[in-house]
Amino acid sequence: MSEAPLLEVANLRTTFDTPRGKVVSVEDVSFSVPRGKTLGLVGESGSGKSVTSLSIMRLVGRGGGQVEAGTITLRGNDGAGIDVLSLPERQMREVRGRDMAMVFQEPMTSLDPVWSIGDQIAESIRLHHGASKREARAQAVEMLRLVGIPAPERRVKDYPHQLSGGMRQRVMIAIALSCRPGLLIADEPTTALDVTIQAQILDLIRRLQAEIGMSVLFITHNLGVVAEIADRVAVMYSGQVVEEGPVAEIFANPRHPYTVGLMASIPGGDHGLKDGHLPTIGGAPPNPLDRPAGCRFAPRCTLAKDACRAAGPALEEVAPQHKVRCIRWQEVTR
């Protein structure tokens, strides 16, 4: 099997065109997946994550976007990639859900609601796979019972309001899995539970990645989430990834002070409490139709001097491995 990565993203850059102006959303974005690995996408509302996600699934122009640049790599198990970017849009229609699918946040705007969920799931077989309705029925059934859905027979018989978020959420998984993709892309899955369910549905992605060997790609604001269940993560922050590289080594030495400003303000983390209150990054992140000429984290960072805000600086790996987009990385301090 080759050891290239499942799916590689280079140069991405996305816009969107608005009665102000072209807004680029997304710029420069390189970052890959291994092969059975999770990469976490971490950053501010805003930031870019659910955008570039969004690209990698050539769903980006629903919304009125456009990919300008980069490309997007996925491979399948004999090492041949598959160019995303230029499928026609029939076979990308193939891709999504038989190569990688995707899991959004909010699960009741994304399930049909006059559909069974067993058919939903059943939908996604037949389309994919030709499966007989009496097959893609049974498949439906055993995919609820491997997302430890109770009772799958019964349950694949409701409809979507007669489940709770944790449940519904757990159908879309299954749905998303259902034709074992290589790539699963999870965007927020969790941001709308509580605590308890979020336990679950994190060990839910972990166990059955273990099963299939998928990879995946964990889209998340929570970087105690992404320490949690990723091996690798990419920092976002303004359109650009701003730093990347192995969890361990990121949280050990973050080399970004954006990515120490984050690390600070999760609760229960290693600075803790300032005056009765975590610790926070000052400033707002730039307007995307107003950015500023350098380094975009340029005005909210205490290190910045007067070349961060002449040039934006490249994205340079510092250590193996372990990449940052700051010409004063090295000192940086947590």
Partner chain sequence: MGRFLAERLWSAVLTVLGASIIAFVVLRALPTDPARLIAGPFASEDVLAQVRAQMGLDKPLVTQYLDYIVNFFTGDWGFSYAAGKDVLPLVAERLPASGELALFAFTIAFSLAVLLTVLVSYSGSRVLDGLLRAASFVGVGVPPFWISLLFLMLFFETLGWFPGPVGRGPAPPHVITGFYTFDYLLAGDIRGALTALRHLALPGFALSLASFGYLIRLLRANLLDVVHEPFITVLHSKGVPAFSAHFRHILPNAFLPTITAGGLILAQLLGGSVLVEQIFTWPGIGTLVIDGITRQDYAVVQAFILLSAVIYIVVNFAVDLLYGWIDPRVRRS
Second form
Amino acid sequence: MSEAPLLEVANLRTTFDTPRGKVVSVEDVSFSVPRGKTLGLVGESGSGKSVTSLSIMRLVGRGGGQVEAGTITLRGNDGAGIDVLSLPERQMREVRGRDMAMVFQEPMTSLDPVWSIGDQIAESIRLHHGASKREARAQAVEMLRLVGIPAPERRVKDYPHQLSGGMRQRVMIAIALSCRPGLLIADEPTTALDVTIQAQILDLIRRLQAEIGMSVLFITHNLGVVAEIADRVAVMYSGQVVEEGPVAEIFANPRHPYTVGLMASIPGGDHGLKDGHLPTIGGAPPNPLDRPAGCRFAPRCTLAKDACRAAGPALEEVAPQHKVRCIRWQEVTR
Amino acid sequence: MLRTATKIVRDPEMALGVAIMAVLVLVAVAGPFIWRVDPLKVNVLNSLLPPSLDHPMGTDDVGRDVFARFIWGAQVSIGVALAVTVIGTLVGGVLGLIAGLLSGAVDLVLSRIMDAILAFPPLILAMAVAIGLGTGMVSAMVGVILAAIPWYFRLLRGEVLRLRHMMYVESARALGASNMRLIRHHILPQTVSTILIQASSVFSFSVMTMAALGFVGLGIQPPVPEWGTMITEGLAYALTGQWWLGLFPGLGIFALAVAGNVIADRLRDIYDPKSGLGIGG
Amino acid sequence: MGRFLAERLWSAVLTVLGASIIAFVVLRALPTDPARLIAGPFASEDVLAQVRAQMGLDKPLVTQYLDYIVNFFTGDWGFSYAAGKDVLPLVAERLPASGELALFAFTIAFSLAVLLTVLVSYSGSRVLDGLLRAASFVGVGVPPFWISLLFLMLFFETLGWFPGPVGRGPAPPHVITGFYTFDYLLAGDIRGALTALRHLALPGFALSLASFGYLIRLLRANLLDVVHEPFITVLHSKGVPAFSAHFRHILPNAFLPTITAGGLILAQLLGGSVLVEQIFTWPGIGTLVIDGITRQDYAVVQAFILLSAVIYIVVNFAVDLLYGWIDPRVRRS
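So that was the form predicted alone. Now I'd like the form predicted in complex with the partner chain, please.
Following is the full complex, with the preceding chain placed first.
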């Protein structure tokens, strides 16, 4: 880790105004994505993964949210950092799609139904590279070829409804990568797809990552997928990062009870606590409007004691590159 | 249920719609007891007086008090619109239920008929019926009801088909529930809100269409003061300075129609915030 | 596409049949004596018998219906006693006036509704949105014949800005299209075209209000739906500017469904301008029909009733085809 990470998120706090009060959906979230590597961001639905990714893209405002605190730094190839949160909207728009791009969960509804897929890819290219219509169209065909769509010259004129879900997700990836961004944010890109297609899409992302040399922030609720694709992993729970570190380290040495619980739920995994303490993640994550005062995981944690409920623990470095948000991390072992 | 009730009470637009409706109903119901002027009493010496304290809405060409006639017009308009809405809901709703439950040939024929009715502009259809049945209030009402029936038909048929495919109705049917039971316990409770929304729209439609029929002389016949016919009478004096004759009855129609539409719109939002438009709106 | 076309055509034909049966039942089989309707209340028994025979009322109902529908589609729409003419040419000569008024009202309603809704949604202002909603309620709730009256009192009698209820104004020297505005323009007479427009203004606006209100509601609902579609977030993640997202993506998506509504509104306007025409003594079909009603000259009214349904069905069919041609989802599947 001598090189500065491509993306650095520090102490991010994002809130939403709702009729029933302010919801802090992401709080004190910090992690970094190394250059050319993949960070897996894991958590249950509602844990704040997607809000985190939209905060990085500065797209939470559309849903009524705002980033209240924290810093997000994106470093270009020259190593110069961009302070994403203080960028004027105009420049931010240029960053979106060019320096960082996003692939979403729902390929069926992520494309404009009345634009041909070629035009939707070309739109990005024209926007960021100022290419002519003809050039952009030619590049769109190339992108379709790159993401493995057969007969791209012909398919470029197709409309989204003519494509299957897997094909649409390939188109989404083609759009996202059309300007060769330094960072790809993939928000559960395989969740809505058939299992066989899921593996294909994962392979595709991995292959293109090597080809383009980009970093990937891969968001998923599935630790199994993380094991397969990521170099580092950050586990989120109830709006906070509870554990972050290299994949090998975390899988070998999980230090947060929630991470251990998640691992136990990987099919075919042999993970579990020693001495008969099986981690049951019973119950549900707390309502964001009414979170417990101390550790947010305490109500569901078998190890919780009074000190856990008294004050929220801080993210603590327990090994090189490995951080945990638990005061009893020493007692958590595999 | 309670939450819905609070939402309705707290919605300012809904409050406005209900308030307008309430004022007009009050005028219709309590008006005759407070404003004890005979709407039919002719007094040529008092003809075409502009609004004053004696005649808040002025007098017409034969000296009748326009306000007293306005009150009577409100009674007629609201009463007829209520009757039309109730009968239309029943007939259209029952036909829709039948089509949805029996499906097959019955459904096909009924649906075709409804499509054919919908091909006529509603006002033209009402006019045709009013002519065919002979001019008068009942024929006009039948015309308006006929125009409104397909809207309810489509609504109820669609709901029945949707609900029939839902799990719990399927299982209720499997347990041997009769059609009547199915309707009473499953379909009606689910569709009350949609029916209510449609009914508010139809109420507005009825007010407007009855007035239009009255305006062309196919609706309620003089001397009964009906807002539409009152506007016709006002038309003759529109360009000679007697603006009050046409203005007030039209305001009545306008207010009643807007109130109905606002209520329908708000109900739709409250019950189903995602849906866009209903039919017949 | 061929299958789609055939299905729509079949459906349209069935609906025309159904509508003709309804028109027939309503006007012929109901208790009122159709001969009495045609001949008028003061006709003698002899005349009535003559009319009955002429109309084929002594034949069985099925035969009567077949005659009726064959006559309608072969252009034999009966004879107007009031005008002393066949109904078909009578209607035909009135059609351009109604067409011009309907087209004018439609153009106003459609362009204003689209313009206002799009601008308001782009501005994102809650106040403007509230005003727009209020405008739509007013548009839908205001009786066209009443607003015609108010327009006349205000803009003609009081302010004198527009001509009164005198119809279309002077006819152009050469009637080519039958639309005075176009005919004047074809003749290069700008002043004449403006005069024609001034005559169109009041009835046109009065007629447009209901469609205007309805279109606003429809477009607004569509826009709200589209704005919340996930693909809009995707657009922003691509760095597409808000303006481009709004006008090149959101608008086309929201606009497509209104094509259907627009066609039906145009059809309704053609048949629905009855009352407004009457008030402005506009020499169109509406005035003809109201005169027919008041003079109990029912041949005209009968023809018009079925005609209005047929126009509606034909326009509906045309709009379906147009929509199928424009919307890629229908076009290629």
